[in-house]
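The form predicted on its own is given below as one chain in structure tokens.
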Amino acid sequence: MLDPITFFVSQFRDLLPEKPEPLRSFLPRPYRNAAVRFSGSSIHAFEERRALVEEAGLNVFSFPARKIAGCDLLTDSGTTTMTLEQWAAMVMGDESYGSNEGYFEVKEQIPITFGPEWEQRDELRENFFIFHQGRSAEHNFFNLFAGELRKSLPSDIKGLSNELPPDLKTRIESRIKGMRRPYFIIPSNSHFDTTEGNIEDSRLIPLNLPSPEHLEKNRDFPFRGNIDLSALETLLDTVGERVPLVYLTITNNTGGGQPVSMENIRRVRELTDKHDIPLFFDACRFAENAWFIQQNEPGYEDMPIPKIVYEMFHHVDGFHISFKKDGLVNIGGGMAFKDDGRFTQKYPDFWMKMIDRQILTEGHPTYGGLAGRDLKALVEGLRLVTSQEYLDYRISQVKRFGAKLESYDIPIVRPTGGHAVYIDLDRFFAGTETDDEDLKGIAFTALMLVAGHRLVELGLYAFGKLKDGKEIPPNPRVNFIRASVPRLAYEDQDLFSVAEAVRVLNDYKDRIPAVEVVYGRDLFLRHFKSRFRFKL
């Protein structure tokens, strides 16, 4: 009997007819193709990646990406294929060390995506901050804040209320064991994993409240990355001094690419504005959060998207964002502060520490870490992202692959997202003997990696932890397998493909190996660096 790994390569193999069948479409895409790379590697080399995928360790993270022969859905940061408009901009980049032309630009096109609120309105007092990358930004932003928290921490301050309900209580307390003077929760939606790592670094304690529709699992809500706005007040209202900040992630990436309302933004902001707390967006997808709401929340179907983002982010005293993301650039993040915000009247001279860590980490303020051709292209991005002909096409695309792969009868998050297809591996796996030590969800993005296609596993592991020698998963608990879909990169033929291969691995689920880590369980954001092998 063939031993796992061979027995799928077979089947994988079996998906190469000779002749492929050529799709029938009628919806043409809204770009064409204007330079192409040939990926290098031959999507018949099975055994190649196979000792690839074992050389590597089994982590997604340490495959080549050259040798990628048909999808890398391992994320939608930073993989975007960029515009001609952008390619022709970067050429124009000015390479000056201080106050490069593309600098002016990007703060001219703050206040026009984003809205006139956001313009630098106090000449002397900068509102806008450059960085190499959103994980840059929040690094930098989240160390100067706790900084700045525990100057002011009060001598008489409380133990944890017992009128908090008693889950949430423990999984504040969790939190706090182990850790130096932690004393500050910021709660989100769901902070990502890096988020999450950045705030713990800076000894703060990190709190998801995602929405009980979310946790529910229904089917049919539309706006599944809410936060639980019960949660929310309770906390506020018990242990609110302890809450410097409350973040939301727009769309919220952990649970699943969802989107959040405007209604739940605005209740938020209630809430905020009641206890005198800053509300912060990780802005990352700001505009496929936008056409959510147009599609989806009453009241705004006939509104554009550029007056939704307005509207959105009126609510807010300041975000960060990678704009790897909705700014379609391959490099670059920032971080924005509400002149008249609740933030930046509560820390007034805030902007210049943050101008400081930029000298330090990132350079001139002017360039931030970034080349100035970078700045340009990113300028162009931010006029595309909010544009409708192309966020229509971008997330129906996503909404097509999650059909195809629902049409096989793989379980994934519903309703789709709108920067990638999750795949709920609980309910993948309901019904075989499979624990979770066995940790069959880095097992399945290694079968993918030898079928062709990279994935990445964002649950129990990414998100769990290891204490006293004990797995402990996620709660809220999230178990998924993320396929993130780059910006304007593949076809939907490339796409169905990666379904092709998921289905051989539900037809065979059963014959999926466990996993056992051989370095790395117990390091910070393990999942980045951890080795794998299979049990065969």
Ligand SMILES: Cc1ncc(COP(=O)(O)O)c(C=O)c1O
Second form
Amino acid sequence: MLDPITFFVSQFRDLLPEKPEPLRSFLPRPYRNAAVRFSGSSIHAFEERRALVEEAGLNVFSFPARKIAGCDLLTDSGTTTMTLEQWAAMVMGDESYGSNEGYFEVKEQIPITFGPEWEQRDELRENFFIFHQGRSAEHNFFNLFAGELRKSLPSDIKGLSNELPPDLKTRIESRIKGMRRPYFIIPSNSHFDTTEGNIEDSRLIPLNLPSPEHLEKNRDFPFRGNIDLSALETLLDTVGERVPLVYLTITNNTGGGQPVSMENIRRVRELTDKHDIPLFFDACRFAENAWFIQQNEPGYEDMPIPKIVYEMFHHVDGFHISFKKDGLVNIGGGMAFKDDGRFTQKYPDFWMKMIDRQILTEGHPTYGGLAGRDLKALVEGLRLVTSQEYLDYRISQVKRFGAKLESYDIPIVRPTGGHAVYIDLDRFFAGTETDDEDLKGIAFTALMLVAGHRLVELGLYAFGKLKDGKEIPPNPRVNFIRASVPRLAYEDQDLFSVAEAVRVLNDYKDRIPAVEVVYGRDLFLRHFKSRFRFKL
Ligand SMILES: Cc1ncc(COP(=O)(O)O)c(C=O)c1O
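Please move on to the form predicted together with the ligand, as the form predicted on its own is already shown.
Below is the whole assembly, all chains and molecules, this chain first.
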């Protein structure tokens, strides 16, 4: 017979099974609050929020954050609660204009986090560029890259190949309208909306090639973020000369915060090698992607996260990143080119143009639009983000939130992604009299604001377009509400209160009104700017 202490130890251990049930909290958080912020508004203030929602034109971006009594799940970007180590490092920020302390620490940390291949080998040639956020890195990069491509273009480039399957051809041609030829295509598993906007703004063509499983919304598939390898292969085999760069977004934000498998990354590398094309990551959630590989891809179950990250980044020639996600900071972005990567080989002087751009738009390259203290916080964030205990808790919390919604029969994209739960509006409204023109996703988020929580529509309005007075849904069709979970900010109880409000909408979905657009329906990136009103 066991002695009583050993008996109790074994009982306590049984509370922590390998795969905990999502709705029972066996695991305490691996951290505790060192400071808290009171929301400053009452959950009971429904009428006040109703008035504010209407004043904001039902646009979630315009609603005052201070009036959100519940969870602000608008984004996981820049909303991280920082650790004491980060705050302490910030106090030690060095605000020198040139070559501040944080710059050297970040440069040192990059190869530690992403792998030794990302160390700067050439004394002069900078290989890592700091920007104030991800989109600024994207904007400057694509602008410069488009200029570079135009210079090197052969004069006899032909029209789009007839060998392209009609679907791919139509999708590419729909993007070409109004562009001055010649043109180049940048495929990805799915570009994020600003990335897509920046590519288009540079007169290049963004092309999303999500894997077929991505569209099978009812089935669990562990790597729903994968790129469609056969579509990519066809594209490269038929019009490869028009594809100067291939992108993988890890995790795939647009498609549900879904991971990309190592197998998929490796296969894309093989295809790009065959066609001599550089491969880049949009690496915002690289650590979360690595965690999914560890949990779900055979052969990686015993590999530590940092090693998986090294392997992922071994396959690419460059990446851009918003540190507001897996940098665990409130501001910051960057871009890196591998010293001996294909991109640097093809465009050996490109780094100099990046530096000129940094100086013109951000400041000295050694701070890149950030304060010295921001760089210090980033170094601490990069140290923490690949730790097993942080990632285990982070992603299991998102999973528990998803499971809670599902327990109320709310249709979500399965399995849940790393940073957000996506509610599938097509399935949510199935069986009701709903037309795409009703924009019920906008009504959904407006009602959630009245309830006290902020979510965002990423669907027919965010990604669709107005054409000849009619709404054209995105192709491939996506129609989601995204509930992003800020890092280290909320407890399960908070997220469960969001699920309760969604349950009410689900119970009375027939009563969710249509909305009409009163401003901005035909604007570029319209969902940030439009105003709506309920059709009551
Ligand atoms: C996948 C992805 N790429 C790029 C960006 C842009 O980064 P930032 O918000 O720092 O400009 C985001 C932001 O949410 C993102 O999720």
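Basically, rigid core = biggest C-alpha set you can superpose within 1.5 Å across the two forms. Since the model is a prediction, treat every value here as computed from it, not as a measurement. Residue numbers count along the first chain shown, from 1.
Trainee: Has the Cα of residue 517 moved 2 Å or more between the two forms, judged after a core fit?
Mentor: No, the C-alpha position differs by under 2 Å between the two forms.
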